[in-house]
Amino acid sequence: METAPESWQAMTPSLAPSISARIRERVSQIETLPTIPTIFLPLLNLLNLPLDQVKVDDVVKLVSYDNTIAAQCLRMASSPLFGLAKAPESIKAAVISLGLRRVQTILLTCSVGRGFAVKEWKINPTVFWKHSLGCAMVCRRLSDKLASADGEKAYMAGLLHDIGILVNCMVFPKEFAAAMEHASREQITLEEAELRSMGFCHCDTGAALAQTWHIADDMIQAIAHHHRPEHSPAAQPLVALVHLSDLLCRVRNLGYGYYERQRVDMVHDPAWEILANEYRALHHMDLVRFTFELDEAIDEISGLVETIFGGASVAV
């Protein structure tokens, strides 16, 4: 796995030193993120390996590490969403039936959800997870359209792009609550409301946390710059992919639970140009048809959120 840059501040040069120090201090005070440090980082290492080097037993071991996550994964594998003829009766059976990559991304989703059990949400948690999972799934679908893009990396970047919102709920609760209220009242983007109210946004706090996890640089880039991919010094195609997927979700009612009053022109967005220069397949993509496909996926996304974060526990 790549090493994160020496300082996330290098990615956010517009922040005043006093604000940067404040973010760094608050993030360092997060005492516990259950599951994330123990499962999440080894999982990222597995995802960075070629598929033929990933061992089934290693994945099963990660899934089985935490009983709650194991129950969530088994429940997901039993969901009609995955179309298995028979619900698996063990974690190993689920891994074999679903396939390594699918199980890894299920585990990634479950571990993030389990790790951020925020006690006092300042945003509706169901709305947040629908947006995050929606963005992850759109990232993967869009990367499939581009043929040569890495779908699993795209999914991971889409899922993690808004982790700064959870950081803000945990360590800047009053300030973030005011920003959410301002965004809803003025019908502006959450990023704009945060910058007005707080002087920084979830991109900054998310990048700060991601660096403490030593996540690969391209993931940090996606977290730090998904609202302004043209400002990313590296990994621009991945950042642009997350930006467009995030935007597509927000304009198709998979946003943050309020109406955003903004004009959207995908084809003239800087992110579109970044991707068009990298992937020739984008020139032939039917964007209107793709947005209709997204509409059809909303029920699937809602089902995934319910499967992961709702329902009774399942014995392992």
Second form
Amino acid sequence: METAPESWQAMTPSLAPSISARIRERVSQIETLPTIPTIFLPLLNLLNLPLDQVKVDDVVKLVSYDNTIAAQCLRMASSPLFGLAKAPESIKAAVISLGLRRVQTILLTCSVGRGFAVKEWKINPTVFWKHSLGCAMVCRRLSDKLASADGEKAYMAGLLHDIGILVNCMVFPKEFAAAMEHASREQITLEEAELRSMGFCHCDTGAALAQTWHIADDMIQAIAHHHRPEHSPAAQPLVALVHLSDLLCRVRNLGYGYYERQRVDMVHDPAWEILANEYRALHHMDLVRFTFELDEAIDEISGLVETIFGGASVAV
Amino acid sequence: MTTGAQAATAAPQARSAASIDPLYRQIRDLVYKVSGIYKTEEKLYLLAGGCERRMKQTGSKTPREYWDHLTLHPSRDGELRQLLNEITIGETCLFRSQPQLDALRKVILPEMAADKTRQILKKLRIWSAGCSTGEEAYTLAMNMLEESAGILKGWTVEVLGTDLNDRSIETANAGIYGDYALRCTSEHYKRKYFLPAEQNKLEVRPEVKKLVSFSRLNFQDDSRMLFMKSMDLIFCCNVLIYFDRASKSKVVDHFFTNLNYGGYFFLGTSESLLNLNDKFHLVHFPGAIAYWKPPLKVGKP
Ligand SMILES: C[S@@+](CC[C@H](N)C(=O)[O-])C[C@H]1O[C@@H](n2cnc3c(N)ncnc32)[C@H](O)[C@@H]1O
Ligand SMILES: [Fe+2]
Ligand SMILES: [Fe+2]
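Structure of the form predicted together with its partner chain (previous: the form predicted alone):
Next comes the full complex, and the chain you just saw is listed first.
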């Protein structure tokens, strides 16, 4: 793919054309790297199809290419965070008890780490995956609380929201390392440090990559606008949900591994209003208890990251 | 990060959580609903331990029987109070919540020091409400002293500690603490702000005591509550848990009035206001939750 679709220009209006051209050029090189994710993209695309068009056997077949992923998937399916008390014996059994969508997202989680051949991590990989998986879990729990139908989509959006950080490690390693260093030294937010020193942030590079995947547009919006959901041209409730979940993770020890000097007022964030307009249930949510419940999940999230991303984290 | 020590100790307890009677989760939810204290899964064994001690006292043979005692028995309110005592006892120590102190020094103080109206008086008033034996009040004073050459240069700091219990106030005034109360205090602070006392204990140095004053105060005493004016920070940890909804709501309204605009109200780290007050903004700092009294003109952050 030589050029990103037109719409990407429109999505990031604040970027100078020269910068977005540079991002696109560098991101297009990612595809030429030898380590294209083997099952990640097909799975991601299956997720786009309506449920009645997805066959269980297609999913099982995809997974059977990779024993490790199959094993990790079973481990994850038996986590209390995914709701099974006993480990299922096969992928098929997992599908029967958890549903196809849930198993698809589990599989995606297991393959996403391998999908990215990050040679030089400029952020601690365990920290990064804990943040991503944590955000995914919070997204799903929050959408459950709001009685939203699409918890699995919210989960995926949470898992992938910071994918631009990996893009930065892969194609702008020097610049991103400096931004990361700047952020942790000044204890400011990562996106602020990126914007100050590079002129763009992981939202821009993440969106550029996701555009090449042809995934659902709302997922791309979540990647592109999760720090400013009110600027998103579409899918604002999903973007707002990711935004709030990201903030919550960052103030509960599932952030980027350094102290961010910030006071987060979620209820008065524009994202809260966006979400509340869509889901009345938000008005009755006990945010403090929700926070404590996230604390309870941290150990389990760390354990899952260890199993699933433990191998993938080591730079090759 | 600051909570590394907690993470290290959480693992073995998490393992035992599976073996805990599910009824304790029901009790956990009841305790939360009534008091706002939330015992997370890792701390559930503490709640279970407290229940078991109370079960011995009350002669309940099973968690189920004890549950009935807590919910159906004529003395259920009294029993719940006993249980709350059991699970909060001995929790207090100096430097109990590092994330709260980090929020204070890394986020709140820089914000207050930059505030135009506060810059006129250069004065900070902090209230440790329900201070018991004074640990929190002294901790706050020492942390402010650490900033006295930096961000608080030229500022006056006042820390008030109040409690209902006279004996606790006496102990607080003495400012002498043993190993247990000092278990979270670093060598740096021990050396800088304490003097050796009898029986291997340590006594808070006069320059810290100078910042702090203790007095007796009942939160239910409305007229005296009105006198606690112009606070910048209020800490009220594990005290409101004993109050019913109506009196809790009244005390929290007092706190709101007592605070200056832009001031903060902190509860204990596992405590919640249960959506009791909507004038405060619930705000998150890394690892800490607080309630903020917004400035009169509501501007965009
Ligand atoms: C569990 S202790 C907590 C003490 C300390 N803040 C801490 O966190 O360890 C509860 C304290 O609240 C005080 N208290 C209870 N009711 C009160 C009231 N109505 N007014 C003021 N203090 C009260 C008690 O005397 C006791 O010292
Ligand atoms: Fe981000
Ligand atoms: Fe993030």
